[in-house]
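Okay, so here's just one chain, in structure tokens, the form predicted alone.
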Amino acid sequence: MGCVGRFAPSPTGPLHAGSLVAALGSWLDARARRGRWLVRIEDVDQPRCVAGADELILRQLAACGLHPDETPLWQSTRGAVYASALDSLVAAGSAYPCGCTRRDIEETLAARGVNHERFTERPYPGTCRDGLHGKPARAWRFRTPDGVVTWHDRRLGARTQDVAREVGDFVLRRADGPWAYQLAVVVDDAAQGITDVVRGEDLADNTPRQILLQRALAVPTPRYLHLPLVRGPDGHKLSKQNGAKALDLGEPLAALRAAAAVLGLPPTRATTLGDWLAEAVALWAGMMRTPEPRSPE
């Protein structure tokens, strides 16, 4: 199977500076393996969507000469398949419904005197696992297995995590309707054929729930490459909380010299966008030269 890449922003704001960069190397990664290059709309959480934001993005991508190869994917239009996938995770064992609000959670952490502050995440303490105890069920969570999750970045090489631990049985679906990221995710990188993720590094830490969401799905892991992110001036990655202004679409190639800095790539003598970009691919090319080993599935 060749390469397929994806870009799958989500439409709370346009394009900036930090996006600009994921978005960038994804392309370049499968440009580089004369694969497919795929946009996904990851617009699960309504409530945090801003009107327009989606078709917005589509455009600052086409300034950019970043163009799929593919329609674009919008995840507000697949509910449906993400509730076949969670059928079958009940089935399986896997999912159960949850009862706990995040008082609770806090609650029995204490009481059991777990200092969550050490984790990414506050690790669910499995209170629903046998049973809802008469709470009316929330939300759904994945059963998450004991032992290690050991991977492979081909930026910030082996990785592990114990996620039982670390963050416990995680949702699939919250208790205000929208479906997990996780699920998402990986239900459509699955669809999709998605060989290469290519993203942020804040999300290299969502990457072994991914995997064993795949195994108990049944679906291929991808490949992962996490790039370097763009921090704004209090030092934390660049979003419009801190201030991230979005690109200006009056200056494709400035941005993209500006995104390509970030991953590493020498400057060019090119001046015109297409002229930009095939040598881009070219250094990306020599770059990425070394293959590098699939996570385990």
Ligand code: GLU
Second form
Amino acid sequence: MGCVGRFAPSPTGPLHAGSLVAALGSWLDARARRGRWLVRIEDVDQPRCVAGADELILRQLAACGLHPDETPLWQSTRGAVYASALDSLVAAGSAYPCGCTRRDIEETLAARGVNHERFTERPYPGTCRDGLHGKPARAWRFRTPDGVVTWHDRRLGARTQDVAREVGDFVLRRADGPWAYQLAVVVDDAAQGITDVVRGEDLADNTPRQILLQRALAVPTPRYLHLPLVRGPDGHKLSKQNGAKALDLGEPLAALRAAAAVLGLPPTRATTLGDWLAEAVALWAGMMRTPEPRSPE
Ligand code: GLU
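Having seen the form predicted alone, can you show the form predicted together with this ligand?
What follows is the entire complex, opening with the chain shown before.
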């Protein structure tokens, strides 16, 4: 089967030096494997979306010579598909309604003496697992199976997470209506036949949740490669909040060179966009033939 990669930006603002790394990395990986590359606009969280950012991102990608092989998919058009995935999870007993507010969750965790500072998420204490106890339903949650999830990242190596303990039963549809990223991304990666997920390292700890959902929905698990992040002056992932500037459409080659350096590609002498992209694909293919560098655990 051919490789299919994707870039899945949330249209919360224009492409910048950080998001271009994920766009370029996923494009190079697909092209180096002679695969297809798709773009998906992840606009499920409407309040965070900025009007026109989707079209701007697509223009910025085009200015960089990164052209998707299919018409992009907008997640805001996919509600019926997510609803049927949720229905099948509910029917299988893998999802349930939850009536807890944030405050209920905090109070239960505090009463149980759970110190969640150590975890990236506030683990859901499972209060509504066996019923709503008369409360109105506010969200739908995944019934996370017990046990450690082990997976392989092409750059980070072997990874493990005890999702049930560290995250708990995570949300699939939020109280205020929107579909959660975890459900939408798993349904769409499967629907688009994605074989290789290449994205920023900040999303690596979402992967075990996505693998559990893939298993529950009986869809394949793609290969994963989480790329190094560009950091802002405050040391956090570069974002609009810490000063990321929109990619300059007039200087695509300069922006691509900077993104390639983050990906560990050596500089090239190419002076035109077409030559540069062709050389970058060849360099990426060469890097894939040598053993993947492993980050220290
Ligand atoms: N939409 C997510 C973001 O922009 C990326 C999702 C993914 O690549 O899985 O951060």
